[in-house]
Every structure is written in structure tokens, then in C-alpha cells.
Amino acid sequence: MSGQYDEICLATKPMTKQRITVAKGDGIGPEIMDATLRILNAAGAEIEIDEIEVGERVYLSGNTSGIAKESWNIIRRNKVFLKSPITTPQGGGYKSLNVSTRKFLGLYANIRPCISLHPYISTKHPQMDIVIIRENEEDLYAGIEHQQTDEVVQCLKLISRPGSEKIVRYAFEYARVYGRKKVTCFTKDNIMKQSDGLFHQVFDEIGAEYPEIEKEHWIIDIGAAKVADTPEVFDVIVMPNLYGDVVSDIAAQITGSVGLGGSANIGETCAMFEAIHGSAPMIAGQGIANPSGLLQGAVMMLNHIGQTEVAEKIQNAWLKTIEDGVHTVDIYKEGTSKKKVNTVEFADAVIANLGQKPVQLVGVEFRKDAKFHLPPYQRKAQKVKALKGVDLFIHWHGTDANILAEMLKPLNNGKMNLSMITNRGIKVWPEGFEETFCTDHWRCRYKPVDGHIPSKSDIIELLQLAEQHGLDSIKTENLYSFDGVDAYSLGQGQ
């Protein structure tokens, strides 16, 4: 049995009713949930829908969510979330729901599947089956972002040990419930020491636990370019949330298609089931949208809530249809393609294949005994804490961090003095090059002086100095050290 498809058995349950949320979304969503429903219902799925509005109408109506309270309301009673594509308007300060929707139920593993399907679907790469587990509530996806200066944006990365510890477990329970071989960890920590280091360690430490599974540490520009080229090597990969992102969409077009990936979004709680791919407005209403990644997103649901059988039978006779050569326009290609259809007809087809199972590709067999051993988050002892510094950051339309250096001598107060400056995280002074481009945004390290022990209130008189000659500062960030580890980056050059 491939276990591609086992991902999101989470619990065993017999086949009862279930009420579920669904949103049809924009774009083409409305197209691909119909026909997705159609199949369920036509392969006996016990489920019973509440349907929910979300997307650019909501948006648009002047609700910068996408999604009314009342809608939480429901999907947060129901459990369950079967979403199609939506549109989030660019500009205007609108929040992506996809992030907000991961974020608030605590969704924090996506779990996406990428096998090829050779021959019947192009693809470079024949032997393909990669599980990609991405975090999927901190990162960059945070959104917390600044203008600080006429020049510099600033965006907060944040990686926690919680967030790490989850989705790194998650990663090596899924290969060890669904035998898979290997577990590899995608990271930048050779630049981003803290942040990325931090997922580095963890998933080092909870990998000790899984001595039979083989694991490996990638740094995700190589990592990235590795999947492009031979994914046959890769099993299971876990990453942070923008790495997988990027990664689970690379790895799902050199399948074949895009158009072809499912998801699951996964909590302690709820869950949440879509397609990987956007809503494609531009051929909105034609009819001839692939369902596919919805439907496998929905084989996905089926297997979480415990209708094994009903997923078994809809995937078997999806694998079919593409098997016959009964594909959609995005992967038709003469001379492999039987018979060009549009969204209604393939989800016809695929109804007419219930019951069947492919006879070149591997027909699936889903376990339904599947149990995930996810225990809560425990918190660690608390390290002892020491303010080590401060970097203060100055808004500054100058170029030559010499003199900016000398406008700083005022700060030095026989407790804390100017230690380096840079910009862009390069070191421009002491010891700067005239060659390193500036911005207006320029970060001033306080350190110490003579073995003084910093405090709060040596920062606030910093800033009350700076405040007084005239210098805009713009934030600052403290420096700590965690059990007498310091605990912050150094000026590159450094």
C-alpha cells in the first residue's frame, strides 16, 4: 500500500453522520465544491453540511476578516472545514483568511501529499511520493510588519520552541504510523541562527526519540533545489511555514499539477481541508476547472472523521478516471489523454468509476487504525534571564556611519556606550567599509561598561539622551542571554 494517501486518519470512528462547514469561496470554488459534493454524496459520505459565505464578497461588504462571526460560530461548533479557493482583494489592509483561519482554530500541521502519477500525468519525475509537513500558525506568516524609516519595512519572523516541538512530532509520527523511512528537516539556521537554529535543535531533539526513522538536516535553498531535481530521495520533509509553503507548491507542480494537490490543516480540535491551488479567477464560470485538488483535500476529511471506506472507494475511482486518460484542459496532453472534459464531466466519470480501482497505478487501502501520539506541549523549566545590552535603532537620512557614530557619543553614560552600529545587519562602524550601501535605518548596540550589570532603566535613559539631541529613534531591542548563552545575532562582519 503507498501511504501517500493515509495522512489525516487521526482517530478511528465508526461511520456516522457527520456536520461539516463548507465554503464554496470565489473564483472557480463554486465550480470544484459542487462537483467535489457531488462525488461524496454519490459515494455514500455520512456527512451533513452547513454552509458558510467567506471570501471577497465578505471582504468587499467592508469586513476586512473575509468571514462573519457567525460563521466562526459554525465552524468552530462543527469541527470539521471543507474550503474551496477564495480571493483575498489586495491592498486595503485585508487579512488573508487562509492564515487567519489556521491561526485562530490552532491548525498548526498542513500536511500536503505530492506523488506522481507517471505516465498518465506528465512529469519529469516518475518515482515521486513526498509527504511535506509544514508549520502553519508563526514564521513570517505572522504578519507583523512595520514601516520604520522612509526607506525600511521591517517584518517579525517568529519561531517558537511550542510551535516547533508540535509540528516536528507531528512530522515523525506520521512517518512512523504510516511507515515511511525517513524524515527530513528544511531550514536557513546557517544565516538565521536564532530563529531557524531553534527548529534546527528541536527537531533534532524529538528526532532522538525515533531512533528506527533515518533524518536529515537540509538548508532549504539547496533542500529546495534537491526536490526540484531528484524528489525520489526525499520521504516525509518538515519545515517552517514559508519554506512550505514554497516547497509544497514546488513539489506538487513537478508532479504534474498543482491543480491536482489536496490539503489538511490539522489542530488539536478542528481541521480544515482544501486544494493547494488559488481560485483562478481568469477562468471563473468556464466549466472546465479540475476538482481534483478539492476532491483530494475531501478524501483527506473522509479519512479524519473515520469514513475510511467511503475515501478508499472515491480514491480508487479518481485514480481511475485518470488513468483512463479522462482529464480536465490544465492536463490534457495528446497522445496520454483519452478524452478532454469539462468539471462536470470528470466528476461524472469519476462518479461512474465508484467501486472500480485503477490497474497500472497502486489503488489504495487506507488504514483505519491509524493512531497519532500527540501529546499537549509542556513547558520547559524557565532559564535564568540576563539583560546582556540594547540595540537602538535610528531613523538617520545620512550615509556615513562615522558621523552618525559621533552624533551617538552624547548617549555614552558611563553605563552603557555604542558598540557597533549596522545596517541591513552589515557592521558599518567601527571599522566600516565605503563601499557598503546605507539606508536611513541603522541599528546602535549598547553594551555594558566595566562590568556594570544593565536595566531597564538604563534603556529608558538612553532613549530619554537620544530624545534630547535630537536623534529619531525608532524602536529598540533588548539583548538577553538565556543560562549565560547570549541569545542575539552579531553585526555581519562581525
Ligand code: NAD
Second form
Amino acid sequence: MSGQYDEICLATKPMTKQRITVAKGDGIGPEIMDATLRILNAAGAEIEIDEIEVGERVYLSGNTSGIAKESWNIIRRNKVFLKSPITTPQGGGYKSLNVSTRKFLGLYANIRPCISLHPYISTKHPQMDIVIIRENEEDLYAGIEHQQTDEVVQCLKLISRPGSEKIVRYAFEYARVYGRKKVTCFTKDNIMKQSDGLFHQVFDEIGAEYPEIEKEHWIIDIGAAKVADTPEVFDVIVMPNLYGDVVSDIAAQITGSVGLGGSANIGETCAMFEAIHGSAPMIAGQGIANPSGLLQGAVMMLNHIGQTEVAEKIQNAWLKTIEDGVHTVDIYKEGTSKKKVNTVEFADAVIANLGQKPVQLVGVEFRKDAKFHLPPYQRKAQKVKALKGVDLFIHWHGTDANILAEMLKPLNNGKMNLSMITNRGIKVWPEGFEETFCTDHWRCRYKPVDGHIPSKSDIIELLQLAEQHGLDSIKTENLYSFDGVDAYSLGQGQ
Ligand code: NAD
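Form predicted alone already given; the form predicted in complex with the named molecule follows:
Full complex below, order starting with the chain above.
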């Protein structure tokens, strides 16, 4: 086996000292970072460290972003960031530093290798060896939310072509460079035909450029179930942000311990490496935390900066330590484990094993020539875009769509006709069902009368008419076709 922990290798020359930014975070963060850095130093990692403070103390000092401006400058200058977990205080408008770091620095790819270390770590899945590649910047994580009526709140799901192309290409490159056989895509495009449909379409388009790699697509619900049940059938899995968030935790958990997983967040210029787990405040300060997750992040970082030999040395020593049964309390199991150790003792054991390889577990041999081919996104020729109508969203307290349709009749400028009303996506007029439950949030679709070519002025007139007739319009969404193909969803039941 080779390369399953490998990471993108940027142009940085191996074995020149690399300045990296380190944040010890809070909770168990400082303990696991100290242990990790000690192992890196002992293994001969050629790094120089700039330490910054992020997390709870910064938040509670009144900085709602959890990080000072000067710290951003250091992260951007060094381009490589090793971060311990941090605690985001509940409520109070505190912004998640993890989400902002990924988005500010354009870290579009989140990579989580999930491998089982059977029989040394208890797992129901001894054959598991998958890499989850999660889109990291868009989807519902754009965080664009609005309350629109008393009863309905909206969160915009944004899937872009550049975002999808970048992550899908990254997944195929990952598979190509590291000799993986298959890339699977998870979406829910049977329901979200436009947004997830675009992701799936891009997967098919880019996948066609990699004939040697097997490709498949699963609907996310059954795909996630299959990961939980039979992970050995998967290899590399790529998916949009929210699904990736959930499925990567499931995948890490079923390897036997979330505490063992590391993750890389890769962008075009910067990269951040971390443990999958959080700051575990319940065990903070006790010196018993497992530093393996952060160490795995650090190994990915070393590969990323071209120090593959050091990465390999650490990874093999770590595997040997796990195999020796030297375990922290979270993975300790009578019978399998040999020695229960604390954080410092675990790091000592890994250091003592540097230069050794595991005997039963498969040792790693990282590729020294890992190069990703990630050309910049090329915008395609603009399509012919035509306005086909408008969805006018109304806040109305009634429950009978037939009454609302009557109220909407005066909104008639001779150019646009009411063609459909939906409530939470399901058609309720014409010919709705009495049984359908309705909220106070109504989508009223207007289409042009025969022969009329609609314009933005028609929509403005429609909004003015709604205002004149005392209807509470919340927003409009224009209906478009691109190159003659209608690009909006139908009402469910339409
Ligand atoms: P958590 O991952 O911190 O803890 C979950 C469970 O796993 C706890 O029982 C904990 O004791 C255990 N655990 C986690 N890491 C361990 C380790 N290295 N060694 C031994 N046991 C370990 O999740 P949580 O309790 O939901 O979150 C705690 C805090 O962490 C929250 O404030 C959350 O916002 C934050 N968090 C931060 C990050 C990050 O910085 N990347 C990620 C997730 C959660």
C-alpha cells in the first residue's frame, strides 16, 4: 500500500526549512499540539514555527471572529497552518473560525482519509480504507439565511460550476496520483435537480477525462447508509459540503475512533491541517487526550510541503505504536491494548519507534513525486439566457390556496398570468389537495401570456400591483432558460 495518507505536494523544495503557522487552540488543543510538535522535531521535520492565538480566549476578549488581524497576516504569509481544535462559544454571534478560515483562504478541498487499524483498534469494518473529499466553501455553508415570514426561514444552497469543477477535479487527481481505483460521487440530485444536478453533471464531465478510474454515483441517503454498513466497497468519495460534513464524521467514527482522524484543507495558495475532533473540554487539562488526530493532520502537512520522508517515518512509527498496543484511554481496550498511556507517554512511544515500521499493519511508503494537475478554472462561453417568468413569494396568513389565487387575480397587467401556487414546494393551486398542510409562505408563479416576451419591467409592475393590493411580497425569483433549456424547478405535483 502506498500513498493512502499522501497529500498534495506543492512546489516547496523538500528539506528546506518551512515556516508554518501553529495555533494551539483550547481545550485539549495545547496538550495535543505540544505532543505533535515534539514528534515532528524528533523526526527531523524542517519547520520553523510562528505561533498565533485563536479560539475561546480571543472570542471572549470581544473579538467575534476568534482571531486577530495580525494573525491573519501571519497565516497568509506562511501559507501552511497547523491548527489545534478550538472551542466556539455558544450563541452571542460568534463566527466559527474554522468556517471563516476555510472560506477566507479559499480552502476548497477538505480531505479526510478514514482507514481501519484492525485488530488494534476495535471496528466492525476491518477492510475499510476510504478517502472522503468534501467541497469546503459553498452549499448551505454560504450561511445566507433569512426569516421571511412568521413561520418560514430560508437558507440558500449555492452550488457553483467553478466550485464543483475544482473539487471534482481534485478528487480525480487525488485518485490518479495515489493509485486509487474508483471515485464515487454522492448527491441528492433526484430531488435537487438544479443544484445537486450541477455537481453530478460536473462529476460526469470531469470523470470522462479519467478513463482509467472507475466512476459511480450514489444518492446520498443510501450512499451514506452503505458507507456505514459496507465501507470496503468505497475508495475515494467526493461530495458537496453538507453531505461531506456528515458522511466524513460517520466514516471516521466507524474506523473505531474519531480521535484518530486528521484532515487537510487545501486551497490554491494556502492550506490548513487539523484533527477531525473538537476541543474535548471535558478532558482538557488532564493530559490524557490522544494526539493521533492532530498528528495525522501534521503528517498530511509534511507531505504537502514536500517533507515526505519525515512524514513516512512518523506515520510508520505511529502505526507501530498503535500496533504495539500502546494506547491512550479513548482507544484502550482490555485484551487488545497492552499499555494505557497519557498524551506525553504516547508521544514518547512514537518517538522511540521512529525509524521502525509496523509488522502486522501495512506500513506506508509515501510517493516522493506526488504532483497534482489542477489547471485554473476556465469560464465557459456565456449561454443565451432568457427570462421565462417569475416566482413571486407572498407572506399570507390564510390557509386556502383558492382564496389566495382570487386575491392574486387583480395582479394582472395583461402580460403575466398566475400559473401555479406552491407551499413549501408542493403545488396547492390549481387542483391542490385539501390534505396538504400550508404555512404562511406562498410561491406564486407568473408566466407570460401567449406571445408575450417577459421583461424585468413586467416583474416590477407585478410587485407594484401586489403592493397596491395590500399583498406582502417577500421576494421574487426570476425564471430563466439557458441555451433554451428551462433552468428552474417545477412545483412538486405539477
Ligand atoms: P469533541 O470532538 O471535542 O468531543 C467528542 C468526544 O470525543 C468527547 O467525549 C471527547 O472527550 C472525545 N475526544 C475528542 N477528541 C479526543 C482526543 N483527541 N482524545 C480523546 N478523546 C477525545 O466534540 P464536541 O464535544 O462536540 O465539541 C467540543 C468543542 O469543540 C465545541 O466547542 C466545538 O465547537 C469544538 N469543535 C472544534 C472543532 C475544530 O476546532 N476543528 C471541531 C469540532 C468541534
